[in-house]
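The chain that follows stands alone, in the form predicted alone, written as structure tokens.
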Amino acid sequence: MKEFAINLKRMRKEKQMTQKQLAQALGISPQAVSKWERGECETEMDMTARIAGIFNVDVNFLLGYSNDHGTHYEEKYRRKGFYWGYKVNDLAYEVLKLMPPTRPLRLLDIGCGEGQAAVFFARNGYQVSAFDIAETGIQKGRKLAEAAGVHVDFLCADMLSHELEGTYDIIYSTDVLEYVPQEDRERVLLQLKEHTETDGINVLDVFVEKPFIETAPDWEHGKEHYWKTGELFSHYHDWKIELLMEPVFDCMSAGIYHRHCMDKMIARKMG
């Protein structure tokens, strides 16, 4: 309850609404709301969703559920410019290679940082939501969208307990995957591929361990998981698989020279 009590005393204020305000919004009486953010009563479920469905969170997010990793992107993003720059991932370019928006297309950006996917694909002509776990990253992705006069869908939320809603025609997720326990990676990628329209595509990477790649030196052990060359391919054995890559790069992350191994894959649900 604590925890449900600062968010939403923080969410109140950050978009600028009176107790009252909030209190209207919902139906309520503002001693309510007050109470709530005192931590002296608890709310029922359904209000719960309709308060988080009004700051545009996961529900597990506003009562603090969500995992801890988000606190190590919330430092980063909430430096001066884009942690990330504004340079997106080839895998974006693919897209617009094998399913070009000249028809409405819904796509998922899932772990989306500071939004720079998300607003390169909403200026592309695709609808566009994305939801990520740190939410000073979503701050920044709205104001990206702002600045470029295009509209995406965000939320936050963190992607091992939120339950998605409708189909998308492209889900897409890169350098986020990592934070899949195996245990979870079945649970996961399941629900991805049922979310997906048939002739849908899921465009995804994960960092493989190598034997002759050391580990980063900004690897945040316990919460980042490395997959084994081919995982990632086993769970799709029943699509089409449209992308196999496995490169070995450079990188500069954390200012130090290191090199990462990812399996990229572009994979088409079939009717």
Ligand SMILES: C[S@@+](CC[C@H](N)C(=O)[O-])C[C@H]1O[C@@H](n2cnc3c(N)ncnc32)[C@H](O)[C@@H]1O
Second form
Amino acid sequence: MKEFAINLKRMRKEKQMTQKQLAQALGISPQAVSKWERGECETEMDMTARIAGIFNVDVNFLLGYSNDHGTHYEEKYRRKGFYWGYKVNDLAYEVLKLMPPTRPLRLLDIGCGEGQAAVFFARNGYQVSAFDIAETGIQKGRKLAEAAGVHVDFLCADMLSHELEGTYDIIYSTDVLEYVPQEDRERVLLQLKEHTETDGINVLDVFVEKPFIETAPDWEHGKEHYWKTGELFSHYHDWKIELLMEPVFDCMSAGIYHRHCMDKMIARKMG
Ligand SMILES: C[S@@+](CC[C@H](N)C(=O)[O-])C[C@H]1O[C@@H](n2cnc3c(N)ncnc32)[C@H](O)[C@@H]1O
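Same protein, the form predicted in complex with the ligand this time rather than the form predicted alone?
Everything in the complex follows now, all chains and molecules, and the chain you saw is the first one.
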């Protein structure tokens, strides 16, 4: 109960919510939230699950049974080797084509995992910052950068609450935005747009739901959220779309053949 009280208060503050706002979202009194945070009374299981949903974390994490802050990646990154291998996403090569580092360019990789793409960009001459919610991924990224003899400004942070500082020429985030629930998308993407330099680009992809494609066997319901076709693009209606595609592709994650559909986009902020 003590861990629940501590986690609840910390996550509420991280999300910059008042006790009253959290109480409103749950349809209860602010006094009840205050009592939980003081450890004076317990929540029912379904209420705990609703709170976990609001903060986009696992119930076990909220109750203090696990250090996994919302995703299962901590455990995967703790294993030997690189979970995602060394190959970077095709979109990384599009960045090289569209914005080669012929002048100093600042690039931010959001949800960088174990840092392969961040190190790839640093090796290619970009000034790279990168963050991920998984601390074990960040530690591996730091080691990878050191081994490659490049500098990457790595940080452990949650994209749902982290406030960006300064501006970037390129904001890059692949296979990550499925962790942004529908209600947070406008706010999260607005922040990316605001922190992009004029003539800079945002390089993003999202899994989209299709009636003819079954949900992946390792999809984490409640944590991963599908997008609708075109939804990502519509947030960038006021930018120049440099690349737009919706491939359907095979995947063997979890050792079971399945397919995915993704919307991939590169958009440029015009002056
Ligand atoms: C499927 S992996 C993709 C990693 C990397 N971008 C790539 O393309 O190989 C998703 C990553 O998003 C990170 N992630 C999930 N939720 C996050 C959040 N709220 N803030 C920051 N990173 C998050 C996970 O820890 C994980 O490393």
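Only the largest set of C-alpha atoms that superpose within 1.5 Å between the two forms is called the rigid core. Residue numbers count along the first chain shown, from 1. The structure displayed is predicted, hence computed values, not measured ones.
- Task: Would you tell me if residue 215 moves between these two forms by 2 Å or more at its C-alpha, with the rigid core held superposed?
- Result: No, because once the rigid core is superposed, the C-alpha of residue 215 moves less than 2 Å between these two forms.
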